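Next comes just one chain, in structure tokens: the form predicted on its own.
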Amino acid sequence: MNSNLNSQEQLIRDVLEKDRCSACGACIGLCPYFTFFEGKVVALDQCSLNVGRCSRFCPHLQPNASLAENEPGRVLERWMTRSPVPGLRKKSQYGGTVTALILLALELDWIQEAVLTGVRQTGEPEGRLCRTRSEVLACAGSKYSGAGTLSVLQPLPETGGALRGVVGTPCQITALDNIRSYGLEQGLFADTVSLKIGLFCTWSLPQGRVRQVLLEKGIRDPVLKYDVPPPPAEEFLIRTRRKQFSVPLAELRSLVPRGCQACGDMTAEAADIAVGSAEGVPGWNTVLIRTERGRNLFREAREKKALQVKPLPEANWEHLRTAVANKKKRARTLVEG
């Protein structure tokens, strides 16, 4: 870190100027100097601390641990999974497994709240407090822009408060491990989210350049769902109520942030459970636990009934893993390059 620079003008000139903002969101709130706008963290004045939480929060500022090796971190099982209710699948991104989940945890009182994404009535995405079950299901749903999810954790709490669950990004976890640490360090009461639910994530693209996207292709009416689906696709869909279009995922690549691809953790690392498509198995998720608290959720959910499980072939496996390893060696190649 140059000393010359405080935290802000580091994190303005190494990260927001050099488009590896990811617009995870824990910069956000903590101070009037940072806020958020179609889609981008934007500093509207310069901030007299010398030493803020904003880059020690900031996921692109701390080391990568994530490009340590090509392997997909730490896996106590792999499942193949979704809830057995239909309009929560049909409402959800693909088998609804993330919102089952959470609603599960808010029902057993493990969490109070849940720190999701929602969408406003403008189309942009945000991040929400959400206590109840209409609520959760509101925010059912991948996005694929960044929402600035993790300003609503803001300020930082320095007394006890309710449990939370954060769904979010793989950036969005590894800066809440970093605002983890920080607390403990600093001797603060910080660390109020208990179960952290982790999406498999390549790219995310800043709302003002969805928006453009959809201008140039004729979209006006609100989207219901947009869609990536598994290689070899090479498509973006995008759902509204009367039509389905797909973009090509070569007219979008130039448009991810510099940040996302220097990004070698594709699959939530750092979460308790992580969750992404299952290849080649329409409706269903994939489903890597992680963590001693994620394996007790997920226990309880099968004991429940609250989701569908059936092993992950090895297949799905090997793919993943080579998807995995393939994203750490392009990061590895822009970091170091």
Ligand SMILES: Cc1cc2nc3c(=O)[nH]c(=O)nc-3n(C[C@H](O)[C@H](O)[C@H](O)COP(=O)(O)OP(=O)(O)OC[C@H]3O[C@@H](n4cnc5c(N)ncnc54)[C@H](O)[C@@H]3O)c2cc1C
Given for the second form:
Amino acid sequence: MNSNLNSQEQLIRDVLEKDRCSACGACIGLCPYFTFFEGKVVALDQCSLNVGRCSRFCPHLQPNASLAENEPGRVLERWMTRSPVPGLRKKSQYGGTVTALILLALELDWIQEAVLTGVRQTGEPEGRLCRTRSEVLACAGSKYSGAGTLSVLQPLPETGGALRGVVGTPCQITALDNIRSYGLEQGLFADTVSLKIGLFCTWSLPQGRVRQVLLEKGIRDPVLKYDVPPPPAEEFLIRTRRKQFSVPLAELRSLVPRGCQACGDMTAEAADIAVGSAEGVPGWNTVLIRTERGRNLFREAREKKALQVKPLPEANWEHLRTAVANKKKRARTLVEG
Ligand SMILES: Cc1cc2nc3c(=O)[nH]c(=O)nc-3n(C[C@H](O)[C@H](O)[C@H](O)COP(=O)(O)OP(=O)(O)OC[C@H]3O[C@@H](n4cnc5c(N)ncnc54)[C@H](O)[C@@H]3O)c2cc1C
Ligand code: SF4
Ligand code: SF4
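Since the one above is the form predicted on its own, can you give the form predicted in complex with the named molecule too?
Expanding to the full complex; the earlier chain stays at the top.
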């Protein structure tokens, strides 16, 4: 690292120019010099601050510290879950666990707002602050590209404000912790994040590359669902109202940004609750409870029957551990090599 560079120059040189940005959105919003344009972070002007927030927030410059271990981080409990409501499951990616947990947290008034990722009329994903049931339901389903979601967190309130729940990919949850610890350290803003739900994630594509894939496949109708079924499928599914398209993963691998290849956090290790697919059990989720806060919400979800719950089979857990270890090893090879 060149110590003569200021924060903005470092972010541009070491992240943006090296194809490491995963569009988490943490460096946009409070900063007048960066903006999100067509799915990419761009610098509008030169910043004169030596030490700014952008390089402190970026998960690719300040990654999750626990990545040296091959294990999936701190896990208090592990389960398979789904929402008992068929209509909610239908809108959701798999079992609708994330949507059900956010709805419950709002209902209990444990949070008053949720930072989620929806889709614009034009098809691009975007970060949204959601307060109502219909706003939360409108964000269900996975968008396999970075949406700059965390930019909606900003400007952070100087004092108090609504308590927020945040749903995000592992890099977003890491960036969120970077923002919070910087704020607390500097006494700059009140910490209003009271719930972090992380999504399992192996890669995401920049928005422009998803657009490129849709164009190449001649897909013009709005996309209703994207999915990456578990191995050995090796395909990326794109469903529109009329048709389902399958793109071989081999065609996409070269489009995955270097930041995702060098990312070793597959299961959102800094989240309160981490949620992924349940391998071999369609329509269900794998859930890892990581903190007491996560455990309390999960207990409420069981008591209020907001989730159906069954044990995670040992074979699924072992597969997950292997996948996590492999991602960490690949990331270390790239970072160290
Ligand atoms: C980029 C990406 C890659 C993923 N890769 C894997 C994987 O390799 N293995 C695996 O098991 N699971 C993966 N997932 C997680 C999985 O797709 C589901 O999100 C998760 O299992 C929760 O399912 P659900 O039915 O509870 O979701 P839902 O109830 O439908 O809720 C989905 C939530 O995800 C949020 N969301 C959607 N897209 C994004 C986005 N781009 N960025 C941030 N938040 C978003 C929405 O705000 C919504 O709240 C990935 C998700 C994403 C977004
Ligand atoms: S990964 Fe996040 S913080 Fe880093 S440059 Fe991209 S949007 Fe900014
Ligand atoms: S692979 Fe890592 S860097 Fe890429 S989107 Fe997922 S969590 Fe972020």
